[in-house]
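This document opens with one chain alone, in structure tokens, the form predicted alone.
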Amino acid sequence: MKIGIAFDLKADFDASALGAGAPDDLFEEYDSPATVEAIARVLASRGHEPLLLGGGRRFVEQLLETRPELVFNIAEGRGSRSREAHVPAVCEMLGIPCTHSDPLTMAVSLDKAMAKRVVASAGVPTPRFAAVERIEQLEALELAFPLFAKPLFEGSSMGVRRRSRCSDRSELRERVETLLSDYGEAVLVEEFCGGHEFTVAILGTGPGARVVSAMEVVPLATPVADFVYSLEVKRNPNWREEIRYDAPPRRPVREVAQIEQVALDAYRALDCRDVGRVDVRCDASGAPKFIELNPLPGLAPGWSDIALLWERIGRSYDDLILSILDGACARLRI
């Protein structure tokens, strides 16, 4: 089968644009060569043909000019909360089958208070929050101290830093200030959750959906009531010094159950497909909490959260990609 990849590469786009004194992750979700050619690998190693056909503009281009057989869809997309969305619309709109969440979810999905709306309107717990757009709001927010700011509409934990842990309203209102200056989007303002953090890897649509593993992210050098998921602590080269990935949990069977619960029932929420990775984290009376949810999760080997879990619940790489291609398959019947 021909199977296209759609990617976008840190490359594709000019650091120029950074400029003095914007932030220097605003390039931080989009993939490297090592990534897509990693998932080329592994789809020929089952016989397929794999297409580079990249992102944006040039996406468009080579799947009107090449027409393959599915495409494998691991673009972000730039420029707007829709952009994951675009590259499932145009599979859409053509009538090519794509793995993957649809537009609907994708979108959904990346803004953030939408997608809590949509949780919390099925059901799940989520902690209290706000869609900031302008720092004067910060003064009629009901929200309980400790809080978190984050862009609304970012991944890979764009703007997510140390100091987005807010203790008081002078804390809160320069790290809002901070994220409308840098991101050019409103801020979600939530109530922190000062318990575990875990993330779950999810595979599946629908009624078939099901729970792969929960991974507990295990903070080394901070107290688990101050600990933030940074980029920091991800970009250290001695992150094994601050934290410990646990897949599965080193948890009774029935905590990481009501975790993985509150992940699947997310999940099924928002529609998601195929695959999808959701973050929890516990309160500090140790009740879980639904954070967000990613459906097109970061797929760099031995990088990205869900090729860690995969690794240490003893599966390979090779098994990741091959177990989202075969699921969008059953599901598209091809």
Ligand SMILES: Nc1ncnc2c1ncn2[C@@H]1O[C@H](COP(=O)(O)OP(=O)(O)OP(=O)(O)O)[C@@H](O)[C@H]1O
Second form
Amino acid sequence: MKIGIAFDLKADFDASALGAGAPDDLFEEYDSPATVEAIARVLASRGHEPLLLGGGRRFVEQLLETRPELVFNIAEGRGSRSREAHVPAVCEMLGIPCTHSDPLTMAVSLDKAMAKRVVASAGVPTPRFAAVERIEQLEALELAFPLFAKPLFEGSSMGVRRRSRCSDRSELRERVETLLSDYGEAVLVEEFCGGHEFTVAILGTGPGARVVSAMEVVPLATPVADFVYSLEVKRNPNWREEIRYDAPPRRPVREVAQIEQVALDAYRALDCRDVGRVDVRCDASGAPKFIELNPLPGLAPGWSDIALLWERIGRSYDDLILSILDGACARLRI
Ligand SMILES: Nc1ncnc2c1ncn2[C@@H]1O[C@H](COP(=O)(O)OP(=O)(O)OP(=O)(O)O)[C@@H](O)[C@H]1O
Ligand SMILES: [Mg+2]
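Counterpart to the form predicted alone, namely the form predicted together with this ligand:
What follows is the whole complex; the chain from before opens it.
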């Protein structure tokens, strides 16, 4: 099969055009050539012909020119809260089959407040929250500290730092002001869950969706009540001193089953398909809460959470990519 890969590379963006004072994580979500090459290699190993379509306008031009039979989508898109919906929307319009979720799920999941409203309405527990567009809104906030502040529609820990956990009004005000000005979008303020943290890998679609495994992110240098799986942790070259990844979690089967159920219920509520990674964190009393769903989980070999999870449960990177592909082909009947 001719399979086009849709992707956005960090190198496609001109960081120097941003000017001084811009946050250094603005392109954090975008991929490196090594990830695209790894996916292409896996597809070719199955006898497929991978085509590198790129992202944005180039993606549209290449798609029309090369007419692949399937698009393997890892493109984060550019510019808005609907950016992850761009590639699946173009494919849908042109009638070209595409892996991963449809445009609606992509857009709703990227906007964390929208995603929380949808999962909450399906009965999935999630921390209480407010979407703050103007700093004055903080006056009327009726949430219990500690609170957590993060950009409303970013991923890959953009804007997520240790100081995103705010203990009082002055810390919150300072953090929200910084986020509003750095990212130019609303800020999600939500109640902080000070318990254990997990990310759950799910494959499949609709009634066929199933949990592959949960992975616990275990803090080694910080008490769990203060821990943030932040950009500082992820970028630390000595991250092994700060965290350990346990997949499957070293916890009682019943506890893990509860966490996985929250993740699967959220995945189904958001109508996610083919693959997703759901972040779940327990509150101080141990009750698991939905934090966010990634319908386009990063696929960088040896780096992205889902790739690390796959490694730890004894499955290969090739198996990860082929599991996504096979699930999509079964769904699409191609
Ligand atoms: N309400 C919360 N309570 C406790 N911790 C939180 C909360 N929201 C976020 N965090 C912490 O911040 C981290 C990043 O938050 P989140 O997953 O929402 O951001 P992200 O940038 O979309 O993540 P990813 O890197 O998975 O794309 C979480 O893994 C968790 O450690
Ligand atoms: Mg996350």
